[in-house]
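Just the one chain here, laid out as structure tokens, in the form predicted on its own.
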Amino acid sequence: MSNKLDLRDVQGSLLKAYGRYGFPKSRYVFYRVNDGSQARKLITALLPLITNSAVWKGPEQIPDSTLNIAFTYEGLKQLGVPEKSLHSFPPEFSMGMKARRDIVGDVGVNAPACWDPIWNTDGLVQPVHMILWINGRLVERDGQQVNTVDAGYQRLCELVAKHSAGVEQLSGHVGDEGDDPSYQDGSAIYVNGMPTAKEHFGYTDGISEPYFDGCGSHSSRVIGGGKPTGGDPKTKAGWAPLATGEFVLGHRDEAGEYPAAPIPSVFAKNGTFMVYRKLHQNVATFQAYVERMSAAIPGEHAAEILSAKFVGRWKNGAPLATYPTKESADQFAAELNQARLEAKQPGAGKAAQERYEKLRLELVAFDFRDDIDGSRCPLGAHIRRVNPRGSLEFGKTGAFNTPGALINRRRIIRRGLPYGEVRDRSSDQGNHGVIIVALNASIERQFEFVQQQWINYGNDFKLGNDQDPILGNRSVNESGNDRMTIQADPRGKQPPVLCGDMPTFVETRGGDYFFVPSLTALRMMGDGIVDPT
């Protein structure tokens, strides 16, 4: 398989985790296309502003803000993409998220009737045709921090205004004051004035992401981010890059094939599909449930232990598979923080940098081969459900040519940020949660499969209908098995714990499926020269 990928042709949102470059703010802006001809002119005008995936080789190359663009199926239709090309898109994309609600579990409290007004419209066809999103840094100017998202948004509005006959900016997002803002903001959660990687339940998020051929990341990112090989998970020998085609259209995937993509091939190549979801977090319900069920956990810090079992990591990010006790996790976190501070010191030597990097890799350098029974990290823990790290073979050897054969085709690149502020942790009311931006070459095989089979059902984990404790929608489960089993730990003489009557902690507030074109495809769309013949 070739790892030749034209990074300048791939939109930056696919290969750049902007948060790693110091972009703690985001803004998602949605449009309806009213005039295809004028909207195509807008796309052409936007091209110089679209951020690509070329590697930033130094701080001076990092822009203050980034801009990326994607389209729904209805949006492509309104833009005049030929019917033959439209019909060549995969059916899940052309149907859209709302029409796939039964498959992904958007029923009950997650049903479209509960979504923000921008998404909650009559019928299955939604008015959103196009999304433009901005990620911004905080920069010092005149002794004050400036949110560059505002400046990027102003440039965007000025450009769109010149083509106002072509597109209409949509409102309908529930805001902090119950208002109706014309965009959706995202922001890292700040502690003591500094952005963190936390989400509203208090866990460190965004620790690892898939590593694939040609992605442009440092080779050390293959550890924990690639596919398991059966070697030492703490070294590169334990991992190999995933195939490019799992995430980027027009390249071979793990099956050695080209993923299903629209025609002509030049229109699809270097593009991908994106899932946008706004998820509300029931913080009060989560905290109350953990406190109530932790009575079954002996010793100190019972609530913290139980919530770590739900997630598969401690709140500081340490994985249970490597650090099964709070004491070991706290010691690791202290060493990691000290190493980080030393590595940032002016004149820090190579040894300090290497020590920090070695400790940082501990966050991702693990699999579940030594924890097949779930005595450390429960079989149903969130991180094990969404990325089983080669554990679905349940200790069998020789059964598969690749240790991760059952999961390598289900990996997803996840972007996004929290939104809103938890103003009252004793109430689920309010406007706070997380914006999920999931990128994959196949919405059906990757996002929808994980959402349906691994999050809302547990059969692949030998857990029947038990759901992901964090993301599972209990409205899906008509059998009443709203539970999670904490497996026994014979080493610590901890008996199994059954957590029943588990409520829904995360609720869908809207979203849709988008096509993220390459820069080449955007030029074709702007010029109106997409030719499927």
Second form
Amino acid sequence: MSNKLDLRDVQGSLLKAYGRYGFPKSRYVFYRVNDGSQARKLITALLPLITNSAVWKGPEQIPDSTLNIAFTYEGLKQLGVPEKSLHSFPPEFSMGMKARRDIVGDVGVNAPACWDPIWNTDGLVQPVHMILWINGRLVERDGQQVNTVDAGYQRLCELVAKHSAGVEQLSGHVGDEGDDPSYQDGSAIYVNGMPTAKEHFGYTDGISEPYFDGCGSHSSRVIGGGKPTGGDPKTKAGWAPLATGEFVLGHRDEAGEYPAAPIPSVFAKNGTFMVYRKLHQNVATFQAYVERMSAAIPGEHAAEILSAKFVGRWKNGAPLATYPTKESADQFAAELNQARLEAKQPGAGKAAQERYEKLRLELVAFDFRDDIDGSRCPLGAHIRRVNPRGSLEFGKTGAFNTPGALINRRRIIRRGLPYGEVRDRSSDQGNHGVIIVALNASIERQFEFVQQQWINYGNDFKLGNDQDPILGNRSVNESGNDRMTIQADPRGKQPPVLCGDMPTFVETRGGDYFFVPSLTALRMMGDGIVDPT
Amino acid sequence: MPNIAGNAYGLTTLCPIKNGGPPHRLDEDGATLPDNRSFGAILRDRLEDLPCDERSPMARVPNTYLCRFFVLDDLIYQGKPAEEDHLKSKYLVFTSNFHGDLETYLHGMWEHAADAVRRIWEHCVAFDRVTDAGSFVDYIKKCQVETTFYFMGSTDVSLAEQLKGLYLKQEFSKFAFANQGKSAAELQAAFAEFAARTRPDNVQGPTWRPGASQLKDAVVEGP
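Structure of the form predicted in complex with its partner chain, please, following the form predicted on its own?
Every chain and every other molecule in the complex is listed next, the one we just looked at coming first.
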């Protein structure tokens, strides 16, 4: 039976990709709890401002800015959550991200000593207790673009000021001028004054999103977003919704159980866990490496082909599995763009909408069954690693009870944005990268597994020690992990391309693990009535 | 057929450990001290003290793919409605996946690692009757139980061939990365140098050392 989520009880970030509703800006504000009882009063005061997941039925229901809240283990402790409840949290959450550095790959250039000062504190006690984050919409007033994040932040600061004995806003983020702003901003990258879905290497990001039972998205989004059934990946028959409990606590998961969650159950239900990570991007190193290695790619557009092979998508988003040539990908992207513009025209008919939706699905309606040898999308490409779409069957039908046996419990909801701008593409320095906000029911089974096994290792893909070309940490290289093989067509005459001496392109600058409570749980925390007995 | 898959042999043995323990032990200076450990605990201490990887005594035993020692204390009660069962003694469990037949392998074990064998099995029931390779083979056969699951990380060729194969694979991968895009003539010259250096037809060397788990210590030049 289909699950019915109480959308008013689930925080908005979980079900809503704010970016899709025209929120290109974000601000992440971090606090330390100094006085539990005062801080609980603040939580109660914040409650009416927290954005939930209820469906926005029209433009008039969409707020200018959203507000969401989450806590580290240390934060829950300082807020007076009873010890018995604290002890019932999963260990990776109570340890925090820094203590899990060896699992996550935060060693070498990713080590906590290289993190922004807010995170880089002595010992393992979590310095950050609470995060509040604002997403802001693009609004025009009197012909001027207004950054609605500022107004939302102002409102937040005023409220926090009334409870200043309870919490202290933490600074220590490295900003544009190496300065120390008291918050972390995120923003879509603007091109010609308009926000885009690009990240700083130039790829289109945030295309795939898990589709789960009760998530409230249109049922067509199950295509490419659900779990593979073995049917045609271009149709709904090829996919089924993931279980709610993979992303929302208190609901049945893919194992047919409730996910491990804190007690009492009412405190956990409709909550989730969140990973916040700030990742710096070495833009110059990435560009230089692509240029150097593209000498090994014959013909035109070598750099673009190589960039696409790293990710498994062309920079315009077209998947290699479906569009193996640049010409086909460019044509698709042009058609998609045209269809999007037509569908957004005032008075656009149903036919225009359907045409756009049909083309949009092409971005996600695929798997790798026709590309087992990786000659289109390499076996080690980023998207094939972090979301294998059933490819771990390696072409054997019926290898498992379901084609998703090894992947359905490793899915993650991503809600991040880029930060900063690249002012000098010939330098790695500067303040630019991506803020990763990952949501899942089990940080250990989902985020950490993907990070450890699929990003920083290659065994599941029969790729030895090879790592994810984009996200792998190759700064501690003892085992030949600085390689990627770009498979050739076994029926063709071209040899495979071997990319060696790969540098590290992305570096961790901090972050932690957070519990995102339901609105009910927030109310209980504010009132101090979390009762695990 | 149990115990044998291709040329690979799966050996599983359970050797009962004497109950009780010795009255005393010798300290480093040879002085006699009371010993409060059981024979099982002494064996576990000795297993934990075994050197690892290429320094393991089992790395000296020809054709060992993978072997494992552990002490089985007792059966674990599975909860109702299961029966509660117990063993009459602790057991030393020795499993080994190797290439070839059992008697040759055990003879090799006695020949190359008799010191370790004596130390490990010292407190097992009736091991005092083992005096040479022949009686060791008889002893192990008495303790053998049927094996149907194998360590799957190996092909079934000899260990020397496997180690040479792994060495060559690693070196060839380096070769491929280093010579990408070269002309046919350059590639041929480089390959001739590669073949002369790696000697693909000589399993003695250069190759990987048995037991090595770190690449930096693995290569041995051979004769």
